[in-house]
Structure formats: C-alpha cells, structure tokens
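Read the single chain below, which is given as structure tokens and is the form predicted on its own.
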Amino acid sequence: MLTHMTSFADITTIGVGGPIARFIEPTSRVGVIEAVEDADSKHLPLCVIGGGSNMLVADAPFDGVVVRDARRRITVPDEAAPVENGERIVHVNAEAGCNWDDFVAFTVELGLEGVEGLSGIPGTVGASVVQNIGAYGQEVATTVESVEVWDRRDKKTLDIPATDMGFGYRMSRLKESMYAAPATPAAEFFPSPRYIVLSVTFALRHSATGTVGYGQLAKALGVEVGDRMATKAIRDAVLKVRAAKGMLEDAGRYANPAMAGTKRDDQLAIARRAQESMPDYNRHSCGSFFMNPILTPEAAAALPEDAPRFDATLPNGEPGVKTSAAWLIDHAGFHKGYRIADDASAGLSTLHTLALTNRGNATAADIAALARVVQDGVEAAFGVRLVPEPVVVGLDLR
C-alpha cells in the first residue's frame, strides 16, 4: 500500500481542488477494503476516486482519506462459448482501478464487441458502473453481467447482478446511495457510495465488427446508422470525434507523478496523437458538466419548438422527455468559449458548450462560479435547473 502527499488538482482531469490529508493507493483487494474500513471506523471523510474525471472538489484542504485502487488487472475467466442464439459470449473481468480506455482497447484487441463506442471516456472501470457511462449509442449497463462491491454498511462483499444495479441515465444503485436529491449529498454516504466497486464482470460478444449506433459517428465513418463496421474502426472514429469536440482528457496529465503508471503507455501515445490539434485551454475539464434534463411531458411542452426531444423515462418510471443540456446552454446565450469576464480562468470549451474548462490557473471556486451563472441563465430562460454530472465536493451547485 502506497501513501502520497498530493492534492485533488493533481489527480482530477479539471486540475483543481485542495490538498489531501491522506492519499492511499492499495495494491490488493484486501488492501482496498481495509483502507475503506479504516476511514469509516475512524469516521473520517472518505473519497474513493478513479481517474478523477468526474469530480469537482473545493479548494480547501480535504481533511480525510482519498483511496485510489491501484489494481488494474483484466482477465478472461472462461472460454468463448456459444449461446442459444448462435452468438458467442465472452466474460471479461476487470479490477476497479483499471483505466477505462485501456479496458476498451483490450476488448477490441481481443476481438470483442460491446464497448467500442465508449472509447476515450476518461476514468476507471469501477467508476464506469457508478456513473453508467454512455456515448455514441452505447451504455456500460448493456454489457455488465455483475459488479463485485464492498458494502460499507453491512461490512461484507457482494456480487450484484446487472439486473439489481438500478442502471438508468447516468445513474446506478451505487450512485443513488450518495444523494438525497439531485445534487444534494446524502447524510451517510458521500462523496463515495455505500457500495465500493472491487471488480466488474462484463459479458461481451465475440465479433470483430460492431454496430454504428449514432448519427455523428456514422457520418465520421461514411456509413448509415445501424451499419456494422470493424470495432477498431469504430474505436478510432470515436477517438477522433471526441477530440474534435474537446472531449478527451489531457494526455499530458500522466506526466504528473501522481498519475504516472495509471494508463497503458501505448494507449497514452494514441491519446497524445488524437489530441494534437486540440487547444490546450480545452483539455482541462470534467467532460460533460451537466446532465441532459429528463422532463415531464408538460415541462417539455413549454420548451421552444426547436428544442431537442427524445423519449426517456423519469426516475419514478413514468414516460418523460429528454432534452439537450448543450442546446439549452447555447440558446440561453452561453456560447462556445463563454467566460464570465474576459480575463476569467474558467470558461466554456471553445468546442463544446457542455464542457467547463480550466484555462490554466482556475480554482474550484472559479469553475463553480461559472457553473452557477450557466445554471441560473438556463433556468431563467427555460425554467430548467441543470444538474451537474460530476460529483461536487465542498461546493453547492444545486
């Protein structure tokens, strides 16, 4: 078990956040559980962090324990076996600390289909199921078979089948345990869930081709939505599209000693090439900062006619309408590159209105101030309060 002196600015993709009292990187499954248990038994604030891509933490010192799982092994526990419909399902297990994009690359190299559209998303395998990450026609929920967790309340390990994970749009049973209401931390478990991910088992399909499930991706590949292409071609196209939108993490962050060794060198070289044309001031962000709102049909009807509308399900299970947070932001007057002041260190990406960026020396307070201005402006224009997608610690962005 390794202990380092570091700050959240060192280990988050947006590069802000205060110093950490104790930062631990367990190298074994038992070590992860012991680190969590030790913090809980001492009633210390606990933050279990992955790649730091989905966190905005205050500038003040974090007087608690930050645990980052240093286990990154991927295994294929069984041979490819045909199932009743003639497809070939392959189970792949990844430890929680495994870099997510490294995992995607591994599956594509192995000739497996199912997560290639999720290429380039920063973070870890453990965080992927907490957030139920999704992009370009895929969600991690569709390939998860089970999640091994440590239950902090009952002090035991569990294997949670995908059917019991409560997966929804950017939501899971794990994430739900952290919140009393949208953007409102729960009293017992925050900023880490009740259930700490130890490993994830995926059920992927043995196939060298995958389905192109998103219009923008189809355009980049010169095919139609629904066509099948080589999974490697889909992965390459996703990385290029994400780079063009400024939605790749800064590959340079892995030169920081606190990040060294957390991503495969060959994949790091690919990431560097993918973002060569991406301006430096767009590279430091949390990715998509706000979730796409899911509204009641009545609330959606009040939006302008040209606002995007997609069928969705409300948290209570009733039919809803999902709209685009990026569209709302732009049409509320916050265009690409918007800053509160000309010399502000925080701004919207010049490539995508949904990314709030640290332009070089921003603080967490600067990012939060920009977020509030955008939230207030969208609410004033459309009556919709945007909810942050990142875990926000020590700041109020309700």
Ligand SMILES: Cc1cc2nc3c(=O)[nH]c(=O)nc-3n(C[C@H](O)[C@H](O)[C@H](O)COP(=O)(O)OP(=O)(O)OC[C@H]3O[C@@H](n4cnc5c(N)ncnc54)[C@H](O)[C@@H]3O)c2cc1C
Given for the second form:
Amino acid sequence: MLTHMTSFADITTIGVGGPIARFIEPTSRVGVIEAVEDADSKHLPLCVIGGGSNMLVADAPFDGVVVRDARRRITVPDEAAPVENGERIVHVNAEAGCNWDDFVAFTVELGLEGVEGLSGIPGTVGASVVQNIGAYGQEVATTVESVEVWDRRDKKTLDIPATDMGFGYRMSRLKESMYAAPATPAAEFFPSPRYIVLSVTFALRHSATGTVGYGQLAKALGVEVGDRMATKAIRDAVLKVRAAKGMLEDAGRYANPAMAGTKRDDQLAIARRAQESMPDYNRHSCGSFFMNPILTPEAAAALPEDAPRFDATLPNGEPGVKTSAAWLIDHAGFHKGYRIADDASAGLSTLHTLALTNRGNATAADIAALARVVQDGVEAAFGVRLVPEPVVVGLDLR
Ligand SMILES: Cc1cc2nc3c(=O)[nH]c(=O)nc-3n(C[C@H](O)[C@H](O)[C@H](O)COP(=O)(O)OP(=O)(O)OC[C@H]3O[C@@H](n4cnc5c(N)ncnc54)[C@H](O)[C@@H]3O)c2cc1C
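So that was the form predicted on its own. Now I'd like the form predicted together with this ligand, please.
Complete assembly follows, chain above in first position.
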C-alpha cells in the first residue's frame, strides 16, 4: 500500500483543490476495503477518488482520507463467448482503478462491441457506474452485468446486478446514496457513495462492428445514424469529435508524479496525439459542468419555443422533458469563452459552453464563482436552476 502527500489540484482534471491530509493507494482488494473501513470506523471524512475527472474540491485542506484504488487488472473469464439469446456475449471484469479509456481500448482490440462510443471519457471503471457515464448514443448502463462493491453501512461485499443499480441519466443507486436532494450532500457518505466499487463485470457482444448512434458521429464518419461500422473506426471518430469540442482530459497531467502509472503508456501516446489541436486553456475542466435539466411538462412549457426538448423521466418516475443546459447557458448570454473579467483565470471553454475551465492558475473559489454567475444568469433568464454534474466538495453550488 502506498501513502504519500498530494493535493486535489494534482489529482483532478480541473487542477484545483487543497492539500490532502492522508492519501492512500491500496494495491489489493482487501487493502481497498481496509482503507475505507479504517477511515469510516474513525469517522474521518473519506473520499474514494478515481481519475478525479468529475470532482471540484475546495481550496482548503481536506482533513480526511483519500483512497485511490491502484488495481487496474482486466480479466476475460469466458473468452470462448457462449451464445446467449442468439448473441455471442463475452464477459469482461475490470478492477475499479482501471483507467476507463484503457478499458475501452482493450475491448475494441479484443473485437468486442458495446463501449466504443464512450471512448475518451476520462476517469476510471469504478466511477463509470457511479454517474452512469454516457456519450454519443451510448451509456455504460447498457453493458454492465454486475458491480462488486463494499457496502460501507452494512460492512460487507455485495454483487449488485445491473437491474438493481438504479441507472438513469447520470444517475445510479450509488450516486443517489451521496445526496439528500440535487446538489445537496447527504452527510453520512458524501463525497463518496455508500457502495465503494471494487470491480465491474461487463457483458459485451463479440463483434468487430458497432452501431453509429449519434448524428455528429455519423457526420464525422460520413454515414447515417444507425449504420454499422468497425468499432475501431467509431472509437477513432469519437476521439476526433471530442478533441474538436475540447472534451478530452489533458494527457499532460499524467506527467505529474501523483498521476504516474495510472494510464497505459501506449494509450497515453494516442491521447496526446488526439488532442494536439486542443488549445491548452481548454484542457483543464470537469467536462460538462452542468446536467441537462429534466423539467415537468409545465416548467418546460415556460421555456422559449426554440429551446431543445426531449422526452425524459422525472426522478419520481413521471414523464418529464429534458432540455439542454448548453442551450440555456448560451441563450442566457454566456457564450463560449465567457469570463467574469478579461483577466479571470476561470472561464467557459472556447469550444463548449458547458465546460468550465481552469485557464492556468484558477482556484476552486474562482471556478465556483463562475459557476454561480452562470447558475444565477440562467435562473434569471429561464427560471431553471442548473445542477452541477461534478461532485462538489466543500463548496455550495446549490
Ligand atoms: C474532459 C472531460 C470530458 C468528460 N466527458 C464525459 C462524458 O462524455 N460523459 C460522462 O458521463 N462524463 C464525462 N465526464 C465526467 C467524468 O469523466 C466521468 O464522470 C467519470 O466517470 C469520472 O470518473 P473518475 O474516475 O474521474 O471519478 P472521480 O472524479 O474520481 O470521482 C467521481 C465520483 O465517483 C466516486 N468514485 C470514484 N471511484 C469510485 C469507486 N471505486 N467506488 C465508488 N465511488 C467512486 C467518487 O467518490 C466521486 O463521488 C468528462 C470529464 C472530463 C474532464
């Protein structure tokens, strides 16, 4: 087990956040459980972190324990691919600390279909199921078979089948356990879930082709939505589209000793090439900073006619309407590249209104100040309070 000094600025993609009192990197399954259980039994604040790509942490010292699972093994128990429901399904298990994009690359190399559209999403396998990552027509939920967790309340390990994971739009039973209300931490477990992911088992189709599920992607590939293409071609196109929108993490962060060894070297070289065209000042973000709001039909009716509207389900299970946070932000007057002041070190990405970026030496307070200005502006214009997508620690962005 490794323990050393570090700060959240070193281990988060947005590059802000205070020093950490105790940082632990367990290298075994029992080591992860012991580190979590030790902190819990002493009632210390506990943060289990993956790639730090969905976290905004305050500048003040974190007087608790941060655990980062150093296990990154991927295993394929049944490569012979038994036929299930007429399809050849291959089960792949990945340990929680495995870099997500390394995992995607592994499955594509193995000739498996199911997660190629999620290429280039930063972070780890463990966190992928916490907010049910999604992009370009795919969500991780559709390929998850089961999730092996440590239950911090009942103090035992569990295998949660995907059907019991409570997956929804950027939501799962795990994420739910952290919040009392939107953006309102539940004191007991926050900033990490009640269930700590130890590994995830995926069920992937044995196929070297995948479905192009999203318009922008189809355009980049010169095909129609619904067409089938080599998964490798889909992966390459996703990385290109992501780079054009500034939606790749800064590959340079892995040169920081606190991040060393957390991503495969060959994939790091690919990541560096993929983002050559991305300006440096767009590279330090949490990706989309706000979730697309899901509104009641009445609230949605009050939006301007040209606001995007998609069918969705409200948290209470009733029909709702999803609109676009990026559209609301832009139409409230916050355009790409917006900054509170000309010399501010936090700003909206110049490539994507939804990403709040650290342009070099921003603090967490600078990012939070920008987030509040955007939230207040959108609320004043449209009566909708945007909810942050990242886990916000030590700052209030309700
Ligand atoms: C440039 C960029 C682009 C992005 N694009 C997308 C996108 O297209 N789609 C999308 O869905 N997301 C996107 N994200 C958000 C982010 O990549 C995902 O949410 C990712 O899954 C976070 O993984 P992580 O390992 O970095 O989690 P962290 O940021 O380290 O942690 C996030 C939360 O998960 C918890 N957690 C971490 N590991 C575990 C574990 N083992 N067990 C239990 N809880 C755990 C943490 O405690 C915390 O609450 C993007 C982010 C960036 C920076």
